[in-house]
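The chain below stands alone and is given as structure tokens, in the form predicted alone.
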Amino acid sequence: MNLKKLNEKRVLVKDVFNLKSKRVEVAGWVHNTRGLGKIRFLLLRDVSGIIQITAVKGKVDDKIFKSMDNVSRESVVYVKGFVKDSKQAPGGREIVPEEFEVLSFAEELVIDVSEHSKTELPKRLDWRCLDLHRTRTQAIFKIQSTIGSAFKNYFVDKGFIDVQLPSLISASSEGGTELFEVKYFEKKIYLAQSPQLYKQMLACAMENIVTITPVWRAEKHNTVRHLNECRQMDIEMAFADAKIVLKEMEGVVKYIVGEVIKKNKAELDLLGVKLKVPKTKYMTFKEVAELMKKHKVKIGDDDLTGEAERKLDELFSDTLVFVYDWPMKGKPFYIMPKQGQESLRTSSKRGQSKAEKADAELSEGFDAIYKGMEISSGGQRIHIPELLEKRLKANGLNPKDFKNYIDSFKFGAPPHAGWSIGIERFTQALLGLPNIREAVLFPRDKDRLTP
């Protein structure tokens, strides 16, 4: 097989249905085969769709007929032939083969890759290389591709700078012990649990930035909505507060959902998902707490329970719910306290206190709830070194471990804010997937490191 020639002449299946040309060359996987007397049917699948190959004994070369009779499902084949209309064929067209070549013969399948597969998710993930042959699985990642590209395009088109951030860090980005330790020459370092500190430094120099970056969390619990490795869609904006970046999230989520509806109709139909561009609702944490109390739903003192998130979706369906004025105790050290803003902005050279409200009860932090799930967390950041030191100590962290981070705000740091959306969790919420691992090509959790 001359691959250069094939690459030049090969037609994607979806285009066969629109071509006026009668002779085409296609290549892909054997989706299914069927024999009926002297007729052999083969469904050929590529990333764009499925088309029927039909061979009648005596009207095609005997070698082609025998090959079609013996080829196994998921084998990779090349077909050259004539296109003809057929009312019985899927899509109304079929190819009568002139040439047929098996490029790679598939062994007996270890999992069912049909559309109605009953294979359980753990085994499917064990054989992810084969599970990715399923059109349903591919549909999820085609939609996720739209999500990621729409996110980037939305902000790049608005003048945001697309940046790449480190995955190795010297100390915790958010506090806590949920870090993976790494041996780095003679030093002990960690996999990044967040791009937070770096994107703040960038915003204080380059203003508005956007990135999609991997993060790692050493959380030992296995749930259907948590991973130990995931990817975040992040922005950070200079000269911005929580309200400004919330509006940016409202805009991009509506844009992403609209793009998925427009570009992934076939995939949404295959998955049985009906989408609407969401409405938005803004609520304080206190308002949510009072609403949950009214409906007898448990809620934490400084966090929302999964039950509360699901109740918000029940009460406000197809709505992106922003919960702001979040309790300070429920947010990381770098989130700006809600009260005392004026005193916090004063200059130390004038001898005024910049941290008198560092123990404020409320923060400039927020969460976003969509389809019964937290999809984002963010807020206005602390850009005042003295206050950062206080907040670090209050969270049991040593300011010396964050010296470079703190120092970066000593040389002209504007007020700034940002947020992140986990692309896998957003995919799970958008498509109603029962397990987040279905939204990850190769999931990493407490028990899974392969494939």
Given for the second form:
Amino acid sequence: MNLKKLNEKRVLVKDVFNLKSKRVEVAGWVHNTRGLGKIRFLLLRDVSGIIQITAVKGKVDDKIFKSMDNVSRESVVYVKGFVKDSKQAPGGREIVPEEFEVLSFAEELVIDVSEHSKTELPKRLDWRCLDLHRTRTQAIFKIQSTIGSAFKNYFVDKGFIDVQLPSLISASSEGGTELFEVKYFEKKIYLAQSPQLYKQMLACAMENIVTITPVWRAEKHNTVRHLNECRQMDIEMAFADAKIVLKEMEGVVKYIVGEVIKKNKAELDLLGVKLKVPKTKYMTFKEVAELMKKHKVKIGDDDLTGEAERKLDELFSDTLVFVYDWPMKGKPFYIMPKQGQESLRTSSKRGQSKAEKADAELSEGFDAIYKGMEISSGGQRIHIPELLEKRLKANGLNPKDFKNYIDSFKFGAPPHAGWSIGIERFTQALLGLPNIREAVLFPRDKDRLTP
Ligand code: ATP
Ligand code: MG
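Give me the form predicted in complex with adenosine-5'-triphosphate (ATP) now, not the form predicted alone.
Let's see the whole complex now, leading with the same chain.
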């Protein structure tokens, strides 16, 4: 097979349905074959679609007829032939072969690759290479491609700078313990659990930045919405507070969903997903707590439960719910207290009114809930070194361990804010996938490192 020639001449299947040209060359995988007396049907699939190849004994070369009879499913074939309108063929067209070549024979398939595969997810993931032949699996990642590029384009078009951040870090970025250790020459270092500190340094110098970057979390739990390696869609903005960056999230999520509806109609139909551009709702943590109490749904003191997140979806369907004024206890040390700089002066609680006291417990942090799941967290960050030290101590952390971080705000740091949306989590929520592992090409969890 002359690949140069094939590349020049090859027509994608989706275009065969639109082309006037009568003779075409196509290449792809054998989706299915069927024999009926003197007729052989072969469904040829490429990344763009499926078309029927039809051969009638006596009317095509005998060798072609025989090859079509023998070729196994998922083998890779090349076909040159005439395009014909045909009422019975899927999509109303078929190709009558003049040349037929098997480029690669597939062995007996180890998993069911049909659209509604009967193979369970773990086995499908063991054979992800083959699972990716499935049109349903491909549909998820074609949609994820739209999500990622729409996200980047939206912000790059607004003048945000697209940045690449390190994955190896020398110390914990959030003070948590859920880090993977890495041997780095003679030292012990870690895989980044978030791009947080770098995003902030950049915002304090280059203002508005955007990135999609992998993060690792050594969480031992095995849930349907956590991975040990995931990718985050992040922004950080200078001269911004929580409300400003939430407006940006509102804008980008609406844009992403709109783009998916526009560009992935075929994939959404295949997956049976009906999408609407979401509405938005802004609620304080306290308002959510009161609402949940009314509905007898449990909620934590400083975090929402999964049950509460699902209830929000039930009450406000197709709505991106922003929960702000989050209790400080439930947010990392670097999130700005609601009282901002004021909170430096109010360490002694005497003289504070009840409302002021309540406010003193709140932060400029938020979460976004979509389709019953947390898709994002963020907030305004602390850009005042003194306040950062105070918050570190309040969280039982030693400011000495965060010297570089604190120092980075000593040479002209504007107020800044940002957030992070997990791309796999977002894909899962958007498409209503039961398990996040469906939304990542090669999942990394506690028990899975291959393929
Ligand atoms: P959760 O409460 O769901 O465990 P988190 O609050 O620990 O998440 P953040 O640190 O706020 O997560 O990360 C920002 C976003 O990244 C989350 O809102 C989510 O979309 C995604 N994300 C975080 N952890 C994971 C994970 N383990 N697997 C997949 N996505 C994740
Ligand atoms: Mg979070």
